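Read the single chain below, which is given as structure tokens and is the form predicted alone.
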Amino acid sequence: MASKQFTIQDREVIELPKPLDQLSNSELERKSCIGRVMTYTLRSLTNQLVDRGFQWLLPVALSQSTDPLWPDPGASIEKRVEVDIYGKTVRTTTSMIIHKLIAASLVYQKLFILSPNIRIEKAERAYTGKHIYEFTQLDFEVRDASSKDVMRTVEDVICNLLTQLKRDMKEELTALCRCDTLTLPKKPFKVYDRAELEAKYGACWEEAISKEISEPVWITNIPREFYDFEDFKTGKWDNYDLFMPQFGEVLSGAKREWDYEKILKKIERDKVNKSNYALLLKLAKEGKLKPSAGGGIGIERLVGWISGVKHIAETQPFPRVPGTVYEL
């Protein structure tokens, strides 16, 4: 079976990842090498969070309430997956943001989850190299934390991971041609304001900054869903994305809304279905929803950047490429 290809602006050709049964012996060895980097990355990230007092929660795959992904301009969902069980309509998890906010408010001061995300992307996104229709996030949330608290924690965790990888995974990084090119970024990471990037680059600022940077940077003040904190007086958003070279956004996070009136106003403004967030609204109205901040790290994008892949589905044993469905 011939590989699908797509020529991007700089004439580089991206091969879409193939299923395991179509890989050559050398490709299988490369897949195994990426898998070892994935295993090391997951162990490092989860160990670091546990050592920092985070509790590890189990994921949820089906729920009445999940991320609306609206009105985030970066979302490109072709359809949502719904199923009826026990007389209720539930959806596959697009992210566990609502679960995190409630869990952090009621039980867990600091939590993380390796969370499933099913987002049926439009088929043309197959060729960006950074989109897949099923992926895993390392979701985390901290009650009473600020954006700066989270950003500093993430910087420490990422830099520790890279230091450990370069020490312990030299053979794998050499095989992937990343031993010399994967460098340790300086802390704190550089911060850009989205409004300034938009003024400089226009609507395609995300693609432009992803090509310009050579190490991780933060992008702040991004208009997004109702749960990210928005200052109504200034119009600024207290949120942050971590961008990596080539792949762009690898982490998305924010300080959260907890005030009932603000959440309700934003849900109505954005024309989001209130009935899907009845419990969140109830807890906010009762004063049980607490201030928090957190984020979610896209594991495939992070490992893809570390491994130097052309397409992040290369990090998956069973590729989930938009527009393509393999048997496994």
Contents of the next structure:
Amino acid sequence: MASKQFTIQDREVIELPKPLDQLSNSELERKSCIGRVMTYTLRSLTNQLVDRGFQWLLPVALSQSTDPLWPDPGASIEKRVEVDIYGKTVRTTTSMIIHKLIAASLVYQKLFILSPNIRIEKAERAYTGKHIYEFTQLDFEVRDASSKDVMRTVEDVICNLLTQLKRDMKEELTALCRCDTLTLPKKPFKVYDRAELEAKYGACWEEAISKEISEPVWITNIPREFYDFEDFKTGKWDNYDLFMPQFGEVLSGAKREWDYEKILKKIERDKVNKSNYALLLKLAKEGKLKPSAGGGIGIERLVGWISGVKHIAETQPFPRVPGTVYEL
Ligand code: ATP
Ligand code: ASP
Ligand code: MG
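Form predicted together with aspartic acid (ASP), following the form predicted alone:
Full assembly next; the chain just shown is listed first.
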């Protein structure tokens, strides 16, 4: 059966968020309201993780090794930010995935970080409403965990957050017109395989499934960076994205590779610069890299979905819209 191919024309053109000094009084009130939802969400998520025994690590901004963001078919990086310090080239953090894998293996069995990520997305991504060039991931990792363990933890944490928000943030959700539409999902969330979605909807499956669902769902088996676990026999990837209805991806995560030969093979296959991952490779070779699973929640996307914004930069006090640099 022929299926509808969703294209970029299906998207509505949205107004881009403005800086604080250009907002009207009612827009400033809305900003403050979203700010209260943001504060509540951060408190709920961090409290829940700490209560579950996670250790809270502070982020790093500059490292030799950061997420290659490659080969992700959805990646759209215009520029990689590198700078020389003390005779070494360091990169601004694109994600703390490499740090997480090493920290979870060597020290912290369960960890999370509120990690600022810099990704200079192409300017045209301003109009997706889902991309900003600086954002924060709640990045977490658990040594010896499976994908299922992580998925169940995320479902619990998200459902608790929504229950608490609906109890304590009625005024804010009403002002944002989300009081009735933000419903409590049923657990466990439904799981879809990316290959089946691609066969049904074509290349724009992400947009199509986001429009079709009425509750959060998991999408598994997505080919991407070397650190996600790939079964070489079946070609299947043991990874998962969390998609919200009418919105799309808010989390990406996976079970991880820890075997030296596999990591090396994937790095070489993907033509990723091996020298940026020398420590990870060394630890894997010595058997010190441990199996783990984890993920990262895009905080602006989660709060943007909860608040029903058209553009996630609305959740930022100082908007980071691709293609636009304001003074602050
Ligand atoms: P997309 O395909 O939507 O561009 P991604 O899959 O490349 O995103 P990941 O590398 O999986 O992004 O990043 C982990 C999480 O960080 C995403 O699930 C999302 O919530 C958030 N995120 C990624 N890029 C951005 C961005 N440019 N702006 C805001 N949040 C982002
Ligand atoms: N945070 C993601 C993960 O844990 C990786 C990424 O940001 O690309 O899988
Ligand atoms: Mg992703």
